[in-house]
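Below, in structure tokens: the form predicted alone, a single chain.
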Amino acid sequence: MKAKSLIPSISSLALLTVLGAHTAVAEISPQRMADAIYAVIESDRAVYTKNVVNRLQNEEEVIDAHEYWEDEQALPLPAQMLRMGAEEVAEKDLGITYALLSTWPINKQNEAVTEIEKKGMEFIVANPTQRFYSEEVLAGERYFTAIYQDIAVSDACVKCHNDHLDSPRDDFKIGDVMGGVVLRIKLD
């Protein structure tokens, strides 16, 4: 299993930092960069879930969150917000991509496909407190790939996945790993 022990063999990324009139080069490992980016993604999603969806849908009952949010004049689901952010980042062509995938996706386009995605999903489900790190080559390009657990944190998460007609699984409980955020950093 390629987990944290792989990291020391991965070359570091160089970041250029301009400090006043001096230019300094600082290095950050792909793992540290991935962890930092994930912290932003996870925090944004948690803030949206708690302070927008939960407040407006569950506490104030002003508007619902719905998978067909555009047609239903509703809020996007937190997972949809994550996907929209990922699409915006991908359009910027920065060498960083991320996606929310699962072994049990409601939407089949969110299924783990590559060998590393499948191994990573198996690893985080079996080891729900650990992250998965590896390298892979996709379309001739080398990537550092990190996979982080997507945990069922509320009844809304569990109910949505268990009750959805397209869900291949209907026994999720709070605290279960429902999928993972796959974050890739281009190394070449």
The other form holds:
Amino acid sequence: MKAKSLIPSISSLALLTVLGAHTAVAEISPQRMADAIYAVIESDRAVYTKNVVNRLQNEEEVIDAHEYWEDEQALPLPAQMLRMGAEEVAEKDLGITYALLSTWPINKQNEAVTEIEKKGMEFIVANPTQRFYSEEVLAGERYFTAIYQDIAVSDACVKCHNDHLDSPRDDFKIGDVMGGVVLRIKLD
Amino acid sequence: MRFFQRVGFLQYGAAVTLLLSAFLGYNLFVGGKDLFLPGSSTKGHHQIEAQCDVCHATPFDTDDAMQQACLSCHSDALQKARDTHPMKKFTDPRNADLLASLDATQCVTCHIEHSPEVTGQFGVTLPPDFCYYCHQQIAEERPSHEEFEFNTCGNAGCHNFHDNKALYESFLAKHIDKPALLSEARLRVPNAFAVWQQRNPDAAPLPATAHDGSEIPGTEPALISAWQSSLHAQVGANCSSCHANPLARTDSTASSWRSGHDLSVASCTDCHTAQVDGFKQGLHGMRLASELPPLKVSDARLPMHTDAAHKSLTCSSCHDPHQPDLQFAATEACLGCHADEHSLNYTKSAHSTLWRQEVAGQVDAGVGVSCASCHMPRIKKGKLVSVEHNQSLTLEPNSKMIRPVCLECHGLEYSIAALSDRNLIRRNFSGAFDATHPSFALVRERIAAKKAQKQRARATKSNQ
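Could you drop in the structure for the form predicted together with the partner chain? We only have the form predicted alone so far.
And the full complex, kicking off with our chain again.
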């Protein structure tokens, strides 16, 4: 009886071990997850910039993109699309947040605030090909924080930021790091 | 002592407790619950203060439940205002330090109810310099703001916390130096009937003989005649459309005809859903949304005509259902109740003169300005111009009125200056006033700075 009852127990244990191993394999590191989410954010924005804004505003000249898009009956700027998406995600309260920050922000509320943000923004500007990863504790919660370069990809980005009266910098060129996307994942 | 010895202390205590319980119980379950209010409610909520569970779903609500209660009524208005400080802007953990000073994710951080001793303008219960918590470096970013104290940020015509649609810098710049009165000063004209006719080209008005109200109690020839000349008959709405009780179709015990609130509000909803919804969101109709009896004029906190005290507010208070008269609804209906200084001075105003001319057919539709022109803006969506029936939507801060109303006829600086002048508002915009506003001086400086910056950039380029 003992031997018989052991067989299902061992089988269960083996199955659990396999499942456990499978679960371990299926886990994703915060860094990989952050990179994947950033890839979605960045790709969506690139598609919007290229296939919507650039096509309709610059190539077909059908409609402009404008900071005050609602009043001007225009398209939102690509950076605004990113911010609006970030606000939608924030509303879902999934433990993931992201924000577009800069060392030279037009709106001062968008400059680095936390120590990690300040360190990370300095790092990505000094190292334009490397990403910045760290962990930080905010309001008692632990977060994995990744910061990715936000590069000036079109004339529109450069012109708007160089011309804007509230911009603290007026010498951006295409290819410059204009800021960074800060992505946080809450660690349980 | 002799009394206690005779009756017994316990019996006496039990009797007092019972009496007190009965008194409090009556107040809680039958009366106005005023004994249970921790303090007087704000002017925006006193209408529904007896319905505690509108805001307090349970006696010991969590912050989250309270927040949801606020949003269940106010989220639509905040969205329409393009809220500049929405909750979702603050939930990012990077704002933790800011939130520790001022938790902008919760309505009750700034709007605590039942605290009249600390309640200021717009129901704000924080000291007026609260902007300091997050914008303390504003003078570094904008040297022009150096001389301003933080308790002046919310001055009329400068900044609002939620609704800055008519106050943001680019908007001011775009409208700078517009004249006080535009050359094409004309309000949009509601066109629901014209749009309906376009969509129903074959519809014919119902003749008087087609009415189906013979069996309705109180039917009189005068009512039939009034109905026949009304828009209701024009669009084919017969007596039964409003008076027949739809419940009677499935419930044999139900009355065949609607009455009371069911007739004066619910029947209107069948066709005028957006208007009734708007009405229920405003101060006039919010009791109906909370399933309370209609607001009585005698319950109002603003000065009202004493002979109107008995009136209550439903759709039919302003619109006689048998002969809907939109001109009556736009002024006389309001002035029949409201007796504050602003309302009493309306008939002396230029707006009123133009309105009388419009009613008399002496000027085009849209030239006159009634009470409703300002307080119930005409909203254009596609081809349809309809009347916003939430008369509170643009009431406070009054700069909400600028875009849907004032700018139809006036320049922006003139409008902001007028709405910033409390005395002028009391006079209902009659008489002289200073039609300039400090915000525009700042914008003119900024425009000059921008030009100078561009000139410098051009000079640098040509020197290279």
